[in-house]
Amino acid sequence: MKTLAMISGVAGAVALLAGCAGGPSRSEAEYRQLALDTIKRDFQAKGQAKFERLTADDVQQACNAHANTPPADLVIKLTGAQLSTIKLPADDKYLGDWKEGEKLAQSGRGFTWSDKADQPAGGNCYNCHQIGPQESSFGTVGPSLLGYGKTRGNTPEMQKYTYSKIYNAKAFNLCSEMPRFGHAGALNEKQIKDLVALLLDPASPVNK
C-alpha cells in the first residue's frame, strides 16, 4: 500500500539529489544509492513502518534497472519465483464475505508510524480502482474492478486466480504497481478471502 508512495519518494529524492549535486556527475543508479542510504539514515522505525521496508528484492531491484521492462528471461524466472510464494488456503475456499471486503477496499490504514503492530490494514482498493457504482472518486492506476464477477464468472478457477492475483500481482505482471498484499503480509487470508467475494460474489454491489 505504501510501497508506491515510498518508491516515489526514492524517485524524488534521485531527481533532488541529482539537480542540487556539484562536482563530477554521477549516474541515476549512483543517486539512487545515495538517496537511499539518506533515508535510511533518517529512518525511524516506529508501529508499522519497518526498516526492511526500504530494502528492494530481486523484482523491485529488476524493474528498476530496465524501467519496468526487464528481459523476457527475467521475467520468467521471477514471476515464477513469485508465483512459488503464493500461499493458498488450506480448506480450499476462497470466497470470504463481501461486506467484510467492501471495509477493506475503503479503508486506506497500514504501514504508518502511527498504525499499531497490531493493528489490520486496509487494502486501500478505492486508491487505484473502480470498484462499486457509487462511487464518485476513485483512482485509476489500476483498471476498472466493476462488474469483475459479471464478466468472469464466479468459477472455482476464477476464485483461485483472484486470490492468486491479490495475494501477490507479480506472479501475473512482473511490474505490476499493485501492492503484493499477501506475500508482504499486509493482509492475512480471511482479508483475501473477502476482497476477492467483493469482486465475485453476485450479490456484491460490484455485480450489480
The other form holds:
Amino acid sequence: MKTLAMISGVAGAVALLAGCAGGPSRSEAEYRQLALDTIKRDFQAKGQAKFERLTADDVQQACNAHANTPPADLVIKLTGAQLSTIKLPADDKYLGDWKEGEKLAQSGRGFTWSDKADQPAGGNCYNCHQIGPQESSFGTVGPSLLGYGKTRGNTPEMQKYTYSKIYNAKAFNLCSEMPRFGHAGALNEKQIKDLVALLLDPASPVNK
Ligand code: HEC
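Right, and the form predicted together with heme C (HEC) of this protein, after the form predicted alone?
Expanding to the full complex; the earlier chain stays at the top.
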C-alpha cells in the first residue's frame, strides 16, 4: 500500500485547505494560519502522530514565506546548514542490496498512529518517482529515476551524491518537495544504502 507519508503530508493539507476556504479574500499568511488552526482543531494526536509535526523548521518557514523561492542569501545560508546535517557512512561504502532497496521504495508504511514507532518505515519512493521497469504504478511529482545509474554512472562521487540526496534532499534544492529521509530519522544508514544500490548498482533492474 502506498500512502503519502505524514512528513510531506502537512504541507499538502495546508495548500489544499487554503485553496478551498471561501469568504472574503485574505492574505496568504492568514490562510496559512486558518489552515493550521483547522488542522489543530480537527487533528487528534495519537500514538507517534503528535502535534509537533505541524511545526515548520527554518527551511520550511523560509520556503512557505517566499512561495518556494527565498532570496539567494537565505538559500545559501540554509542550504549550507542542511548540508552539514548529512551523516555519511563511516565505512565509506554506499552500495547496499538493491533487492531490499526495491522493497523500501515500494513501501509507504510508517509514521501513522497505528504504526509501531520501533518498526522500520518504508521509503515511499514510487509515490513520486518512476524507478524499476516492472512497476507501472508510480507518481510523477519527482523525475523518473529509470536508468539512473546508466545515465549518471556508478562513480564514487555519484554514490555519495545519491546517498546524500536521499538523506537530505533540501541540502541540494532548498524547497524540494522530497522528504529528508535521513535527516528526519525516517530511514537509517543501511536502508539508504539499499536505495542507493537500487538506483546505481549495475545489477539493479533500474539499469538494465
Ligand atoms: C513527495 C515526493 C517525493 C518522494 C516521496 C521522493 N522523492 Fe525523490 N524527488 C522528488 C522531487 C520533486 C525531486 C526533484 C527535485 C529535487 O531535486 O529535489 C526528487 C529528486 C530525487 C533525486 C535526484 C535526482 C537527480 O536527477 O539528481 C533522487 C536520487 C531521488 N529523488 C530519490 C528518491 C528516493 C530513493 C526516494 C524514496 C526513498 C524518493 N526520492 C522519494 C520528490 C520525491
